[in-house]
Every structure is written in structure tokens, then in C-alpha cells.
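Given as C-alpha cells, the chain that follows is alone and in the form predicted alone.
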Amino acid sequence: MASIKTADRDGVRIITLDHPPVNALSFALCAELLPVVETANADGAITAVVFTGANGLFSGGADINDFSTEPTPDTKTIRDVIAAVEKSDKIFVAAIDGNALGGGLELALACDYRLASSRSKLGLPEIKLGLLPGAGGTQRLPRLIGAQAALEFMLKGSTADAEKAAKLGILDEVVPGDVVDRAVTLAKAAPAKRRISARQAELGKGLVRMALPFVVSQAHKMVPPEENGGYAAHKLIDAVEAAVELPFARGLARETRLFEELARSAPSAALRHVFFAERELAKVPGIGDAQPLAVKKVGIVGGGTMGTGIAICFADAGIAATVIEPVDEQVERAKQMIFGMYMHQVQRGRLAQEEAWKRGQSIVFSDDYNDLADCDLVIEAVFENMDVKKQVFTKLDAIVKPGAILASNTSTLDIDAMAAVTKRPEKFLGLHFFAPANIMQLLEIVRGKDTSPQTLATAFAVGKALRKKAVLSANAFGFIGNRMIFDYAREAGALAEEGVPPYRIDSVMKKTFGFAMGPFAMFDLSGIDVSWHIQQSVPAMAAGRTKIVDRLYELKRLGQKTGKGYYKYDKSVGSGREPIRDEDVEALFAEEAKKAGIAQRGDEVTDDEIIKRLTYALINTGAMLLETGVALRPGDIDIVYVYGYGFPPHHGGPMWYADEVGTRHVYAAIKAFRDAFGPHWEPAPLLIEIAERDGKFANIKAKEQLVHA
């Protein structure tokens, strides 16, 4: 079936991209599209051409798979199509209805006129894949809307609605009616071509040219260093600089060279891995054709910060939520949190006042469990204590309708033990949200031994409705994310015990490696009391060899919430959440290390050792989780860490990073750590197996039996 449809109307040829699901401009589609454009160019009866798209959108851009494919001399790309448009003497109009992203927008930029329906969204999101627009976008957009505006638009990589795109100057019109009809009318009446490439704009003249060095310099300073996630951003700035300094043809050649460099780069490969890993998440062996249950009303037990955040998630998805919270003071705090969050959204222009009110009102508080009787899904979000949770589920099971799903938001505890107190273990699972729940994108779906395929399908449908990255985990202590973070925390604590100050460890992991925050700042954010309670329940999960967590807990240094933890926090400085080095804690580490007989070697510990001990701890545990079936795929682990723990996306997640470094190198380092630091560094059997054949985690596929692990 042809992916390109054509129709003629009064001397105007309408070319429709019809390649579901997103009209991707793949090599194959471009091979079909190019001769269609060339035929229109050669047809004397055709005076103009209109590009549009089927399936409710214009085009989602290039096929990402093509970036990993080496084109042959015969391969046709969107650049060839645009070149055919450029050399034509006919009028070209882009009639955009729906998304015009990446190469789709670049095709539109090559046209003389661009029209869009009011529901359309336009964007050049290539930066999110570690790339830059490679089909003339970096040269045409600056000529159309100015270098600075174009640079900001491309560096953000976000989409603009039709109204904003028109204000920026990207669109000529926002059409209230049929955009193709209007495009045909305009094409017939258009006085002349308006190709951006032919414009002698003010880009390279006068004040703009004089200001260019300053603008470029500032832009380079505002993005991360090349080696720390900013590689594509710096190349993009260089491409826009070329648009100002060079003639169009030379600027286009510069863009092509820079694009090819990025397409072959490790950061882009990692970001594309994350892109594809996201799309694999819901492909779970064993679910089959199970149809999800409809979830129209949700109950949440617990109105603390986590429970309230979960309620906001559902309100944002248009799903009513009833929160059970017996303590009046906590209800008031929860309501203030909801009101404050939605007020902030309104003030920032992200939400209309009416919509904010509607969402806020969809969250109802009660102290009566009977108000949950008709819920389709009830999520427990109470204190992390098994006895308390069992009491909650015993009560819920007796009240909530038999067909409803019960879920725990536990971060570590046994799902099956909770399910056992109910008469519906097949409708029981874990839904582990990450704090703050209404902001963090990750959701761990934890399957119990009796969780049914339909229950899992419903959980993934809920995750999609909440716009979460939903990752399946087997029922094991800590699941995926927290089980791995314990070993990461162990090494961070061990390094501090050996005399490396927490601020240095955090600086290396954040500024050098690229984590969103360092480990000790993360511990302070989640709360030292959380770490303390986990260690009381599972002593083997202690973060180090000393009693440092006990000491901090005794001193009520619980982190940000008390203004002191591993760091100090001063409300009079900035947001009050910025960690401030605290030498008292460093002295506390030294004191505890002396008691434990731990030699101080902080001065000899290199940044490289810090990075390896923390990241390789993640990798080793990740390999163990894959081998035991707790995690389904290496990419699932990577998604957990990128979206739940701030692992730098340009390194692709822990398992992708192991492949990037080389599994042999990781294995060799872990063996050395075992010899130096003890048996807790014993290499995972799966890591040994892969490393000994110089293999990659990326080549591991999900196995059918893992769903039963």
C-alpha cells in the first residue's frame, strides 16, 4: 500500500503523507516521496504543491531507526526531498494539521508558506536524542525568526502550539477551518516563491553580526559541558553560528557535517537507547491479549506527602480520587499542598484557573473507608511498616467491591505477604510511585506471584494515563530501583568513611559524571529517617561499616526536612534547599571511622575511583536482578535509573553505561574492588558470562519465563 497519496485541485497537487502511525520520514518513505515531488515539478499543468499528512498529523519526523543505519549512495532521505523542493519554480505550501516535528517541520520550513490548524504542535526535538536538526532546520529557522529565537527554540526541544508558532513567525496563518482548503486557495493566489534559503535577512549584517560573538559565547556558557551531556547543544550552537556567518549552501554543509558527528556519538546512541527502551516497557511476556479494567474512580489510603502527590497525579489525568486520612491537621496540610501546587501552575500560565479548580475539587478527603467501596483501584500509601499495611488491606478487602484492584505504594516490602491477607491476590500488586509523585515520571509496577495478566494490563494502562514511565518488577526486596540504590549508597558511605568528604563525592557524581544530584544530597532529600528505618528492618542494607546513620538519626539530622543532614540548609539562602558543606558531619564520619578501624585514604581517592565504585555497584546489582528475573530487560533498569534516580541520560542508564565502558573493563574493575574492599563486590554471574565473551547487556532480550520469576 502506497504511503504517499496525491490529488489535483485546480492546478494544485496535494501530496499527503500516509504512513501510520506518525508519518515518519523514513528512508523508505522518502524514496517514495522524492519521485512524487519530481513528477509534480515536471508537470506543466501543476502551478503549486501542498504537503499535508493523514492520520491526524503532518509528520512526527525522521524514523529514529534510520540514525543507526549507514545510508548507501542510493539511499534517499528528507534532504533529497527538500533539495527537490528548493530547485522547483513552483509554489510549495505546508498544510499542517496535528504534529509537525523534526524532519516534518524541516520539510515545512523548506516550503514558501506554512499554515496550520489551531490544534497543531510544531517542534524540533532532535536535541533530546543528542542530535541537531539535520535537514536544514538550523539554517532556515534562524533566517525565518532570528538566530537567538531559533537557538532557544531548538535548544529547548519542546513543542509550540500553533498560536505560539505564529507569534514566533514560524507560521504564516493559523487556520480555523480546513487547512488543506485554505492552503490550496493560498497556493493559487500566491504572488511568488518565498524560500527561506534565498532570503537576504539581517542575520549576517549590522548589529546582529556584531552581537553574534557575545550571543554565541553566552549560549555555550549556558549549556552543560560537552563531556557532561552538552555535546549536542554545543554543536547546535555552532550550526546556528554558521547560519549567521556563512552563505546558505556552506551553512547547510556545516550542519550536515555536525549532524553526522552527533549521529555517530556515544551520547546520542545512549539517548536513542533510552527512547527505544521506553517503547519496550509495556511489552510484557505473559500479558497476552488481556484487556485492562476501566479505572474511573481511585481511592488512596494515606494523606501524607506521598498520598497527596498520588492523588494529584490522578486529578491531572481526569480521574476522581478519594483520600482516606483520619488526622484533621494532615488533611489541612494536604489541601494546602494541592492548592499551592495548582496555584503555582496557574501563576506560571501552565493551567487555566477553571481547570485548576476542577482538578483540585476532584480530590476528596474522608476518614471513612466505606467511601472507597465503589472505587476501581485503591492504593495504600501509609507508613512503611508491614503490620500497618496488612491491617489496611484486611479492612479494604472487606469493603471495596470484589472486582477492584488493590495496590501498595511500598518501596521495599513483600507484595505477596500483603496480598495474602486479602481474598483477591490475583487483583493485588505494587504501584511504587517516586517522590514527589506528581512530578517524578517513574512508576514501578510490582507483580506478585498471583497477579493476573488483566491486573498487570490495567496497571500499565493507569501508568499511561498518568503519563508515567511504567516499569515492571518482580516481587523482591527493594524491587529494581531501591535494591540497586542500596549498593550505590553503600559505596558512597564507604568512601566517606575512608575520608572522602560527602561534598566531593556529590560534586564528582553530579558535575563530572552528570547525575541530577549527588548521593548525599539525595539521602537528605528523601530523609535520613527513611534510611534509618530501612536499616532497622534489614540490617544487611546498612549504607556503610559505621554507625553514621544511627548518629545522624539520634542528632535529629534528618535532612532537608530538619535543615540538617549530611549537609546544612539555610532558608535565607536561595530556595533553602541548596546543600551547604558541613564540616561537623565530616568530623562525625572521621570519628566513626576511627572506632571501626577504617584507614583514612581520602587524599589518594581519585574522581575516577569515585565514579567507578558508585556506578559499577549499580551495574553489578543490575546484572543480578536481570539474572534472577526481577528486571525483565536491561533497558527497563536503565529507564528506572534515568527517570527515577537522575542517572545522566547521555550515559543511557547503568546497563547501557556498562556496554559503553565495555563489560570486560567493568568486570576487571569489580574483581579489583573485591580484592581491595571485600566479598560484597563479588561479580554477578551474568556479568561474568557477558564480560568473558566481550558481550553487551543490550543484546539480552526479555525471556518468556521472566514474567514468572
Second form
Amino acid sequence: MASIKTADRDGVRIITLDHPPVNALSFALCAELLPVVETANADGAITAVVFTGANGLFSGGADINDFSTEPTPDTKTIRDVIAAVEKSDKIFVAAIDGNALGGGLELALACDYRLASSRSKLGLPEIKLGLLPGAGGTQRLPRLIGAQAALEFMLKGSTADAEKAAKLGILDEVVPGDVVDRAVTLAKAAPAKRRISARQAELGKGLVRMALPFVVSQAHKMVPPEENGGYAAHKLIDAVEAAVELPFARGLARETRLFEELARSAPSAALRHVFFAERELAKVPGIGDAQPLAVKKVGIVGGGTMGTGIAICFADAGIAATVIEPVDEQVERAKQMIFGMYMHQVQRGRLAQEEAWKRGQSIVFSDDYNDLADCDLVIEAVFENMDVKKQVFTKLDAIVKPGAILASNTSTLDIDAMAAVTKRPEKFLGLHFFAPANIMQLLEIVRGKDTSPQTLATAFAVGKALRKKAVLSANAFGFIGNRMIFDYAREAGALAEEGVPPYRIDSVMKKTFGFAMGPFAMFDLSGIDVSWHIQQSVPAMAAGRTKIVDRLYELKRLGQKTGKGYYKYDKSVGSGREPIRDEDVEALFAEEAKKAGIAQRGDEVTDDEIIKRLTYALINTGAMLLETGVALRPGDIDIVYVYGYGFPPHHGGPMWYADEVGTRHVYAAIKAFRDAFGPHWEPAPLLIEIAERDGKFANIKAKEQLVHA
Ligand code: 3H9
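Starting from the form predicted alone shown above, please give the structure in the form predicted together with (S)-3-Hydroxyhexanoyl-CoA (3H9).
Below, the chain from earlier opens the complete complex, with every other chain and molecule after it.
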């Protein structure tokens, strides 16, 4: 079936991109599209050409898979299609209905006129893939809307709805009716050709040119450093600078060169991996064609920070939530949290007052479990204690309608043990939200041994409705994220005991490697009591672990919430949440080290060693989780870490990073760590197997079935 459809109306050729799912302008599609454009160009009976798209959108841009293949001299790309448009003497109109992204929007920018239906969204999101718009976008957009506005638009990489795109000057018209009809009418009226490429004057002269050095130097300062997540951003700024300084053709050539460099770069490969890994998540073996249950009303047990955050997630998705919370003061705190959060959104202009009110009102508090009887899904978010949770589920099972799903928000406890107190283990699973639940994008879906395919399908549908990155985990201690963080924490603690101050470890992991925050700042945020409780529940995992958590717990240094943890916090300084170095804690580490006979070698520990010990601990445990089937795919682990723990996306997540470094190098380092630090560094068998053949995690197949711990 041809992916390009054509039809003629009164001398106007309508070219429809019809290449499901997103009309990606792949090399293959461009090879088909180019002769179609050339034929129209050569046809004397045709006065104008309208581009449009089938499948509910204009185009999702270039095919991202193509960037991993080397083009041959015969390969056709969007650039060739655009060149054919550029040299044509016909009028070209883009009739956009739905998304016009990346190369799709660049094709539209090469046209004389751009029209879009009001539901359309336009964007140049290449930066999110570690790329820049490479089919003329960096040269045409500045000529259309000005260098500064174009730079902002492309650096953000977010989409603009049609109304906003028209305001920015990207669209000529937002069309209320049929956009193709309107495009044909416009094209027939034979307005003058208006190629953006011809607009040199405004850009090359006067104020724009004079202001350029300032705009460019400011932009370079505002984006992250090249080696730490900003590689594409700096090149994008260079390309826009070229748009102002160089004639169109030379600017275009500069853009192509910069794009090719980025397409071959490690950060872009990592970000493309993250893009596809996200889209793999819901492909779960065993779900088959199970249809999700409709979830219209949700119950949440526990109105603490977690339960309230979960309720907000549902309110944002338009799903009513009833929260069971027996303590009045807690209900008051929860209401304040909801009110404060929505007020903030209204003040920032992100939400209309009326909508905020509606969402706030959709969360109802009660102290009566009977109010949950007609819920389709009930999530328990009470204290992390098995006995308490079992009591909650026994009660819920007796009250909530038989077809409903029961879920626990536990971060470490055994899902099957909870399911066992109910008569519906097939309708039981874990839904592990990350705090703050209404902000963090990650959701771990934990499959119990009896969880049915339909229950899983429902959980994924709920994850989608809540706009979460939902990742499946088997029921094993700590699931994916916390199981791995346990070993990461072990190494951070060990390094501190060897005399590396926590602030240095945090600084290396954040500023040098690119984590959103360092490990100790993260532990202070989540609470030392949480770490302590987890350690108590699994004494078997004490190997190689510092006693510092016990000491901090005894001292009631519970982290940010008590103003002291690994750091000090001072309410009068900035936001009050800035970690301040605390030498008392360093002294505590030194004391513990002395008791344990650990030699002090802080000065000789390099930044490289810090990065390796922390990230390789994640990789080794990740390999173990893959081998035992706790995680389905390396990409699932990567998504957990990128979205749940602030792992730098430009390194793709821990498992992708192992491939980036080379698995055999990771393996060699882990063996050396084992010899130096002890058997807790024993390399995971799967890592050994992959490393010995110099293979990649990315090439292993998804487990067919998740195992149950
Ligand atoms: C670019 O254009 C470079 C140019 O500047 C220069 C060139 C020289 N390619 O997200 P969904 C697949 S770079 C390949 O679930 P939705 C996706 O993997 C590109 N595949 O749907 C999935 O496959 P599967 C700049 C793509 O409705 C299926 O389509 N463009 C592409 O929620 C459905 O995807 C972008 O960055 C692609 N470009 O959202 C836009 N796009 O079914 C990237 C999608 O096998 N795309 N797929 O899992 C998106 O943002 C969203 O997919 C979109 C649809 C909003 C379009």
C-alpha cells in the first residue's frame, strides 16, 4: 500500500502522507514522496500543492530509527523533499490537522502558507532526542518569527497548540472547519509565493545582528554544559547564530553538519533509547488481548502526603477519588496540600480557576470504609507495615464490590502476602507511586503471583490516564527502583566511610555525572527513617553497609523534615531546602570507619571512582534483576531510573550506560571492586555472560514471564 496518496481538485494537487502510525518521514517514505513532488512540479495543469496527513496527524517528523542507520548516497531524506519544494514555482500550502512535529513541521515551514485546525499541535522537539531540527528548521524558523523566539521554541522542544503557534507567527491561519478545503481555496486564489528562505533582510541587518552576540552568549550560559546534558543545545544555538550571520544556503549547510554530528553522538543515542524504551513499557508478555476494566471511581486509604498526592493524580485525570482518613488534623493538612497545589497552578497560569476548583472538589474525604463500596480501584497508602496493611485489605475485601481491583502502594513489602488475606488475589497488585506522587512521573506496577492479565491491563490503562511512565516489576524486595537504590546507597555510604565527604560525592554525581541530585541529598529528601525501616526489614542485605543510618536515626536526624540529616538545612537560607555541609556527619562517618577498621583514603578517591562505584552498583544489581526476571527489559530499568531517580537521560539509564561504557569494562571494574571491597561486589552472572562476549544489554530479549519472588 502506497504511503503517499494524491488527489487533484481544480488544479491543486493534494498530497496526503499516509504512513501509520505517525506518518514518519522515513528514508523510505521520502523516496516515495520526492518523485510525487517532482511530478507535481513538472505538471503544467497543476498550480499549487497542498500537503496534509492521514491517521489523525500531519507528521511525527523524521523516522527516529533512521538515525541509527548510515545513509547511502542514494538515500532520500526530508531535506531532498524540501529542496524540491524550494525550487518549485508552484504555491505550496501545508494543511495541518493534528501533530506537526520535527521534520513534519520543517516540511510545513518550507511551504508558502501554513494552516492548521484548532486541535493541532506544532513543535520542533528534536532537542529532546539530543538533536536539532535538521531539515531547515533552525534556518527558517528564525526568519519567520525572529531569532530569539525561534531559539526559545527550539530549546524548549515543547509543542504549541494552534492558537499559540498562530500568535508566534508560525501559522497563517487557524481553521475552524476542514483544513484541506480551506487550503485548496487559498491555493486556488493563487496568492504570491512566500518562501521563508527568501527572507534574509530582517535577519542579516540592523538590531537583530547587533543584538546577536548578546543573545547567543546568554543562551550558551543558560543551557547545561556540553558534557553534561547540553551537547545538542549548544549546537542548536550555533545553528541559529548561523541563520543570522550566513546566507540561507550556507546556514543550511552548517545546520546539516551540526545535525549529523549530533545524530552520531552518544547523548542522542541515549535519548533515542529512552524514547523507544518508554514506548515499549506497556508491551507485556502474557497480557495478550485482555481488556482493561473501566476505572471511574477510585478509593485511597490513607490521607498522608502519599495518599493525597495519589488523589491529586486522579483528580488531574478527571477520575473522582475518595480518600479514607480517620484523623481530622490529617484531613485538614491534606486539604491544605490540595488547595495550595491548585492555587499555585492557577497563579502560574497553568490552570483556569474553574478547572482547579472542579479538580479539588472531585477529591472527597471520609472516615468510613463503606464509602469505597462502589469504587473500581482502591489503593492503600498507609504506614509501611505488613500487619497494618493486611488489616486494611481484609476490611476492603469485605466492603469493596467484588469486581474491583485492590492495590498497595508499598515500596518494599510482599504483594502476595497482602493478596493472600483477600478472596481476590487475581484482582490484586502493587501500584508503587513515587513521592511527590502528583509530580513524579514514575509508577511501578507490581505483579503478584495471581494477578490476572486483565488486572495488569487495567493498571497500565490507569498509568496512561495518569500520564505516568508505568513500568512492570515482579514481586521482589524493593521491586526495581528501591532494590537497586539499596546498593547505590551502600556504595555512597562506603565511600563516605572511606573519608570522601558526602557533599563531594553529591557534587560529583550531580555536577559531573548529571544526576538531578546527589545520593545524600536524595536520602535526606526521602527521609532517613525510611532508609532505616528498609534496612531493618532485610538484615541479610547488611553486607558492606555502613552503620551511619542507625546513628542518624538515633540522633533523630531524619533528613530535610527535621532540618538535619546528612546535611543541615536552614529555613532562613534560600528555599530552606538547600543542603548545607555538616562536619558533624563527616565526624560520625569517621567514627564508624574507625570502629570498623576502615582505612581513610578520601584524598586518593578520584571523581571517576565515585562515579564508577555508584553507577556500577546500579548496573550490577540491574543485571541481577533482569536475570531473575524481576524486570522485563533493560529499557524498563532505565525508565525507572531516569523518571524515578533522576538518572541523567543523556546517559540513557544505568543499563544503557553499561553499554555506553562497554560491558567488559564494567565487568573488569566490578571484579576489581570485589577484590578490593568484598564479596558484595560479586559480578551478576548475566553481566559476566554479556561482558565475556563483549555484548550489550540492549540486545537481550525481554523475559517471557516475570518470576515471582
Ligand atoms: C526529526 O524530525 C529530525 C529532523 O529535524 C531532521 C531530519 C533530517 N519515528 O508516542 P506513541 C512510533 S526527529 C519513529 O505511542 P502517541 C512510536 O515508537 C523526530 N517512530 O503515539 C510508537 O511505535 P510502537 C522529531 C515513531 O499518539 C508509535 O509510533 N519528532 C516516531 O502517544 C506510536 O507512538 C519527534 O520527536 C518517529 N518520529 O504520540 C516526535 N514517532 O507502536 C516523536 C512515533 O511500535 N513522536 N513513533 O510502539 C511523538 O512525540 C509521539 O509519538 C506523537 C504521537 C506525538 C507523534
